[in-house]
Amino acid sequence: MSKKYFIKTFGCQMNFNDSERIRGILRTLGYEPTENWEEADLILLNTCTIREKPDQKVLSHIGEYKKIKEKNPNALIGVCGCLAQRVGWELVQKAPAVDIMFSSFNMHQLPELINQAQAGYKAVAILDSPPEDEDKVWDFPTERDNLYCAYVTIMKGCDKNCTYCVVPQTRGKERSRSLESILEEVRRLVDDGVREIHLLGQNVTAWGKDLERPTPFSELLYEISKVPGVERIRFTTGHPRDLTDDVIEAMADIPQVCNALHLPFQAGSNRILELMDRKYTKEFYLERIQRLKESVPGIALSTDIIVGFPTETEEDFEHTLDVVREVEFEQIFSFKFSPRPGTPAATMEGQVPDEVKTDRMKRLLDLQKGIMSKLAKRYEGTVQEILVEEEREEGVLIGRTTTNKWATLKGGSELLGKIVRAEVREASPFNLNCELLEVVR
């Protein structure tokens, strides 16, 4: 009988894409997935360390998963991802049930690590920097849950060194994947039925700067759009400083690039942005947003916001609320500041009390709730193009608009993977109820 694996993934889309790659690696080793960890021969936790809660959750899950060894002594428990990279052997000391540990630098070494663990060794391979053969990971397939939309990692790492962020420590410096390798994967995905390509990177719009022949990110968008069968292109997450005019022009010019963008601003106060070392101002961010709205009509915007950064005053926070009011984001991902070990912000004076963070977070979310309701109403009566991704139940389909809104419509399974036009009958902040008009392609 084949062995079974179970993966628990925390954190960002990059981590979820890494898990898809890990699943592909395990498939080549003869493992099959299971949704029940109690019957697994290998349990992997793909971890995040951007905030404190995922750290605590990982230790809690290890404490639960270690029970598997009572009925299956040969079962292996592994930890990978950003927490593994940051903590290393310290985590093994806290949780001795862990048999395998690696980071995003060396996912391709998983087969060897499994062999070591099965031989009775602690297979811990945490590297100080990416190995020379890091690109071998692209040789492995991915195991996707979504048949029609696929993540494609185009670069790893970040050079921005924001004072609150551990990504440069856990993911390393920016390393762009070659254009040829990206296009090869895109072609394979299209051949497999994928219609939407979602490009990923810690700082995706910085792609190409470090290549032997420096290449602008906009050129990559044009090249992917030329691949027959690519119907939609999205990308996440960029830094405002790298959202250059040529990228905006490409978004406006390329039909496949969706009119939606996630662009973190983190804080609206220039004083706080300087403490964060973001290297832009509120005014610069708003200018980029205005240029986007002028160039890409109907663009839907989302963002990240940190509440309660050290020394943040009420006046600073009002600047954040001001940006939210002016831009009118379709969605925000907001977080209370969480000091991460080894970052400059963790030891800054003027740490904001948690009760103040909680109050400000509530006010931010109350404001955003009203904005989302207002924006949702604008969809009612409009005709949207929807990529049908899933049959939720018999006769009920779900998909996404180009603006990344989930939509529900009635139809049969023959519409799966099709792009359809539908009229929005009723809209809420998180779903559009639509009536099918026609199949586009």
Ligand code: SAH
The other form holds:
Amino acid sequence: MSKKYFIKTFGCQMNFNDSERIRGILRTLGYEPTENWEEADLILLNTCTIREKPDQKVLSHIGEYKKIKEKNPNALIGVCGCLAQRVGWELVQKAPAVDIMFSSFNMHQLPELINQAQAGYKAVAILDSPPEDEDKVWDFPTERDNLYCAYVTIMKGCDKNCTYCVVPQTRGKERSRSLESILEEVRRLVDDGVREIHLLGQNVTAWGKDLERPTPFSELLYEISKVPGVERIRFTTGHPRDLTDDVIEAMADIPQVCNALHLPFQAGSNRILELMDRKYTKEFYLERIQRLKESVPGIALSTDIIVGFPTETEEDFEHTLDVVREVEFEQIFSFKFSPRPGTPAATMEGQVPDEVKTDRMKRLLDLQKGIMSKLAKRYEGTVQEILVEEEREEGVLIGRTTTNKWATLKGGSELLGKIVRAEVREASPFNLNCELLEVVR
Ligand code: SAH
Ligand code: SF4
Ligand code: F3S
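Mind sharing the form predicted together with the ligand? What's above is the form predicted alone.
Below is the entire complex, every chain and molecule, led by the chain shown above.
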């Protein structure tokens, strides 16, 4: 009987894509996935540590999963990802049930780590920096649930050092994946039936600067668009500072690049932006948005916002609301500032009380609710191109518009993976009810 694994993933899309890679590695070792952790031989938690809450979640999950060892003493528990990288051995001391630890630096070492753990050793491989052979990880396939849309990690790490953020600690310096390696994976995915390629990195627009032949990110977009079969291209996350004119021009020029962009601004006040060390001002951000809107008409924007950064006053927060009002994002992801160990902002004076953060968050979300309803209404009566991704129930399909909105329409499974044109009959912020007009390709 083959061995079974259960994997639980926290955090961002990059972590999600890492889990897809880990699943591919486990497949090559003969492991089968299971949805039920109680029947697994290997339980893996791919962790996030961006804020305090996900840290706590991981510990409580380990507490639950360790019960597996009562039934199956040979079962292994592994912790990988960003919390593993940040905390290392200390986590095994807190949670002795953990047998295996590694991070995004050394996923390719998983086969050896499983062997070590099976031999009865604690297989903890937390390294100070990425190993020289980390590119080996790209030799493994990913295992994905979505047949038509695939993530492709194009760079690792981040050089930005925003004062609130643990990512540079947990993912290291920026390392761009080579153009050849990316194109090879894209070709492989398209051969498998994938139609939408979603490029990932903490700061994707900085891709290519550190390559042997420094290459602008816009060139990567052109190269990917030339791979036959690539119908759509998305990328996440862009940093406003690196959203250069050539990237905006490429977005406007390449038909496959989707009409959507996630561009975090974090805060509207220039004083707070400076304390965050974001390296741009509110005016710079708004100018980039203006440029995007002019060059890519109808572009759907989304963003990340932190409320309650140390010393944030009511007046500072008003600037954040201003940006939200002016840009009209289709979606915002807002977070209460969470002090992260080892980051400069964690020990800054003027920490904001939780009640104030909660109040500001609520006001921000109330404002956004109105904007989202207004923007959704604009879709009614329009014709959208939708990539059909899933049959939710018999005869009911769901897919996404190029602006990254979920759409529902009636149709059969023969439309799966097809791009169709449909008219929007009814629109709400999280769904467009559509009627099929025709299959495009
Ligand atoms: N590389 C991306 C962000 C990665 S983290 C970028 O720079 O845009 C995802 C989001 O988590 C961030 O955009 C930020 O809004 C939020 N975040 C990061 N650190 C945080 C902290 N200490 N407290 C609260 N939110 C935080
Ligand atoms: Fe963190 Fe800033 Fe890097 Fe984003 S750009 S990952 S917020 S350090
Ligand atoms: Fe979390 Fe690491 Fe992503 S800290 S948000 S999983 S890069």
